[in-house]
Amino acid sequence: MGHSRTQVAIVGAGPSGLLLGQLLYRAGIDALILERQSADHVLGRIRAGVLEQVTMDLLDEAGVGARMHQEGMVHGGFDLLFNGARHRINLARLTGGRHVMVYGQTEMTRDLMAARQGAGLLTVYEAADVTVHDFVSTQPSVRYTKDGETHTVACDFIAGCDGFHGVCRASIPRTVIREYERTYAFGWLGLLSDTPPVHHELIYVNSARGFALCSQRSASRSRYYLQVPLKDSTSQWSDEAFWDELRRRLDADARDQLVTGPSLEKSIAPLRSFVAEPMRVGRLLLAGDAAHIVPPTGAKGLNLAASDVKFLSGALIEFYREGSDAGIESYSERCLRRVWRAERFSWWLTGLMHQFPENGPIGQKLQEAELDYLVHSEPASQALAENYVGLPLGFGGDPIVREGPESN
């Protein structure tokens, strides 16, 4: 059995785990990252890519923002399509010049992996049977198996960045954690294609046939989504059937502009609202999908994970530099205030844009009335825009976390 020690053991090498590791490295804090999948599998995950300013700033702080600024696409607005007509939400005008960046999560992960490898830092991929121990004490540890050998890593803190199905949250006694959850009866059927986007910005569609989203990864790669029953499978949806259904949900101009092609990837993602409280138990601190899930409608999942990491890295840096555990003690409360705001926005936008058959025909008419109000009311449009670009740290009493060092 192998034994080692690190200051922070990070479970999970997705964006939140890698970003936390990079921020700690630049602050001179030792961290080991464990990941049960291979590096290729992690990079193969097709995920969202709408980044808020907080996330962009954090990538810059971590020293990995150069390619994002070079290749990412700045979006100053998006379209809402309902009743067969499109209405633009001008984010830049409504929020005093703020915007979002479209940059795929896969590319963000690749940048973080490259930075970690370039610094010679250890990430253990294909770490099997990961377990976390003694996290309510001052001497927690993590065990895992690699190449048939069991390893024990002693540490000061464990960061649970291992996603909704990970081991960290599951290891917390049910008596000390409460979970809030809502699952939806539909999912998003997503198709990725090497075709130019139908529009230079995103189009969110409310139609009597169901929700649709026209998104993109680059000027030549598109990502489209359709609301489908959760019982559907990708085998039921040929590429031709997907494109035909998307056309039916679009307006005439978008139908004329739509370029179709073979799918590079096709999958159905369920929609779920989920929060676990608290996000810290002893010296185990949860971040990202390990602690909360939002429906993808509001593009908040990756950005919430980034703000968790902002709070968590600041708390750990404060602990090691100043000997203060104030940030650790307040970590859960700080995160959850922001999490619940994002959960509310994602729940609201999901309810506004999707079809709920149980609501009957009146449900569609009420949605259309609310959308009509939304696009013709400046305060309502401003509230949508403000939430979409992301509430800044410091909003409504949120703590402003001290910036880490720009370089090491």
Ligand code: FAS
Contents of the next structure:
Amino acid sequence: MGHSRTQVAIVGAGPSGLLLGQLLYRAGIDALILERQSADHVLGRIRAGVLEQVTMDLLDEAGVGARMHQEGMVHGGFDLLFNGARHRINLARLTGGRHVMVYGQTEMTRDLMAARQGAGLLTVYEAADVTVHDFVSTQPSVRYTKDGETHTVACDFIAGCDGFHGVCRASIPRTVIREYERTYAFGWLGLLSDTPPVHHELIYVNSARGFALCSQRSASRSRYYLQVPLKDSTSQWSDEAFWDELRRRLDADARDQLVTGPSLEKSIAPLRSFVAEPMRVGRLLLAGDAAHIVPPTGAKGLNLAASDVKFLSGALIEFYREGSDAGIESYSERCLRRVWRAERFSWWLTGLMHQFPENGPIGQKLQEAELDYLVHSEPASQALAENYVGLPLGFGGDPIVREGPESN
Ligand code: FAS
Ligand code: PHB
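Could I see the form predicted together with the ligand next, after the form predicted on its own?
Complete assembly follows, chain above in first position.
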């Protein structure tokens, strides 16, 4: 069934693991992916919806961008709603023509799964009890159980793409890794429905009743979020209660436009700012949510995972092609500069858009004042826009990543 040896053992078949596997495959590097859940379970998670240019380019480089270009929606702006009025942030004008792509993480994952299957590459789904070994040596290995049989896979590198609750970061001695964390006293209650979006672009809402976000997956499928107390559970939120509360947080025009319908999915995601340093220990390299978490307000989670994978795939290709470990050595430092910029932006936008009762009534007034300044200040709007579309890879003197592998 499994391999006894591979060049790169990837733990986790979410976007990070699958994208890394695809980029390595196109460079002729062998990688085995071990995933704890079933493929259907992975596809059943409804998560991110907005892709930055860096992520779009990486999907093209991986040869899986076709459906994104065909079905994704290019957005040149979004609305900020506060104090009962909507203000458009014109991303394209403020960033010299840049935009974002609205294309669900579920679809991106589906495209990556199809490409891997089409290439006949092995992903072991429902791999239980994955453990990682000897990653501070040059001969690491991973172990897993499948159908009651235990397998050991020798490898050159382990890519920890196993998300926030994964085994890889947890296997690094506490004396070696530093973790930085901020938690928030609220979560996002998300609802997916086969209804036309309330607006052709996203609407981010600062309301005294709590944050709301009107997003979308296609012209006929919408994704909405409400800030709710962490103690809430989805069982407390009927579809009707959700739509009523959303209406209360919207402006009159959006209320008129809103088309409601039965929920296809409802879930509550906790919000967290989290970074683990370093992202590499020996031959174990962490990527995506395994290394960092951002509150989803700035739509950075999935995009940070993609830029980690770009740095990681480049480093591994350089190692195998040129025998150089320069990219491996600098991997953590290069990822973390970008990670912390996105952490800062996501934390700032979360603080601006959500309700923090502990800040009292003045808190709402100060947020509204900052939003009022922001939408009337060109430099302030530009700062928001350039972070939202995603800072370019060479920003702030970051070494440019060489273009990826020509297809093998
Ligand atoms: P993932 O968590 O997606 O994938 C990790 C994979 O590893 C999973 O499939 C898991 O089953 C597997 N795994 C875990 N432990 C394992 C083990 N021991 N052995 C083998 N496999 C193991 N980002 C946005 O930009 N916008 C959003 O709206 C948004 N909403 C989110 C909602 C939720 C509930 C969560 C948790 C995240 C959300 N995110 C959002 C962030 C999300 O999109 C992540 O950034 C993205 O999934 C990161 O991808 P991965 O790094 O692959 O991690
Ligand atoms: C989503 O569509 O899931 C989404 C969009 C933008 C965000 C967060 C989530 O900032």
